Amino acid sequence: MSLRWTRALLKISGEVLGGKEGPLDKGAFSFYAGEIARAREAGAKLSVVVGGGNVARGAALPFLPQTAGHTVGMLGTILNGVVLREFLLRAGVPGLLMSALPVPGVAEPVDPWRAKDALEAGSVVIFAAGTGDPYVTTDTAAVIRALSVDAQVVLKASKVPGIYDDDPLINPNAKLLPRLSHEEYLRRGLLVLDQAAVAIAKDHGLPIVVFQAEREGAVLTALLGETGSLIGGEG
């Protein structure tokens, strides 16, 4: 098995981590820990950025000032990071949790050099709390963290097979776009990832794969370059 990318950052949104068992869904965390373990066994060095929408989303807290709301959302990602680390450990995968809002004894401060050392040693590095700043999405954090650890690609876990030219949940005739450049994504004004994230990726030639993650083996298939929509990339 020859992976197209051997060093990747996986972005897992909060919406896929919640479920029938509540905001912190045991089944979802177990599933993604297994997916990460499988990719690691295939030779991938993986880091992960977790969202927090299953716990708290700043935009859904209109009774708070926006800065406070975004901060609550960032704290939610730390909860997800703690839980994901525990499920990785259960799967036999060492995990290092780093946070832009460090919590002594729980999550270390973000340190790209230590993160790269941990990846080389076989650990999965989990980045929480986004960039630590309000008004910045975890998609943008994912691109920044990917660049900081020399990842070759960002894999964005999604509930749909990839990027469409329209919302497939509203328009049944929406067409899947299997490949597009960063420039085309920005020109079309697509919203699967925020524009800032894609603009930064464009400036640094970092490809992004948007793929349907709920199918078993999907992370590994994305690393093989066999599924999802690819933004940028060679060939």
The other form holds:
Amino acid sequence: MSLRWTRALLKISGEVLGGKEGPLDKGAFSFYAGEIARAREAGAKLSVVVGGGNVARGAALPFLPQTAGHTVGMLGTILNGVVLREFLLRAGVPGLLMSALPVPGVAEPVDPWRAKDALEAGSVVIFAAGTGDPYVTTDTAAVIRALSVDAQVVLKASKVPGIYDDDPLINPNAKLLPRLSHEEYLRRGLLVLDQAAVAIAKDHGLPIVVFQAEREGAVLTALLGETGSLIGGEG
Ligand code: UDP
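We have the form predicted alone; now please give the form predicted together with ligand UDP.
And the full complex, kicking off with our chain again.
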């Protein structure tokens, strides 16, 4: 099996980690831990950025000043990171949790050099608390962390098969875009990932794959370059 990318950053949104029973869905965490273990066994060095939309989003807390709302959102991603680390350990995968907001005793501070050493040694590095700053989202953190640890690609786990020219949940005629440039993504004003995240990825030639993650083996298939929509990645 020949992986198209061997160093990748997986972005797992909160929306795929939460369930009907509550914000932390045991089945979802167990599923993603299994997916990560499988990709690692195939030789991939994986970092993960966890979102926090299953716990809180700054924009959904209008009764708070925005800076406080975004801080609550970032803290939610730390919960996801703590839980994912446990499920990774259970799956036999050493997981190192780093947080952009200090939580001594729970997560290490973000340190790209230490993260790269840990990846080389076979650990999976989980980055929590986004960028550590309000007014952006974990998509932007995913691109920045990917660049910081020399990942070759960002894989964004999604509920739908890829990027569409319109919202497929609203417009049944929306067309899947299997390949597009960063410029085209930005020009069309697409929102599957933040425009800010894609703008940074464009400046650094970092490809992004948006793929449907709910099928078993999907992360590995994404690493093979055989699924989803690819932004950039020419050459
Ligand atoms: N957030 C932030 N700065 C960051 C990353 C996240 O302020 O660098 C906040 C923001 O309010 C965001 C929330 O944390 O809405 C949860 O992150 P995100 O919406 O990216 O989670 P996802 O949609 O991936 O579950």
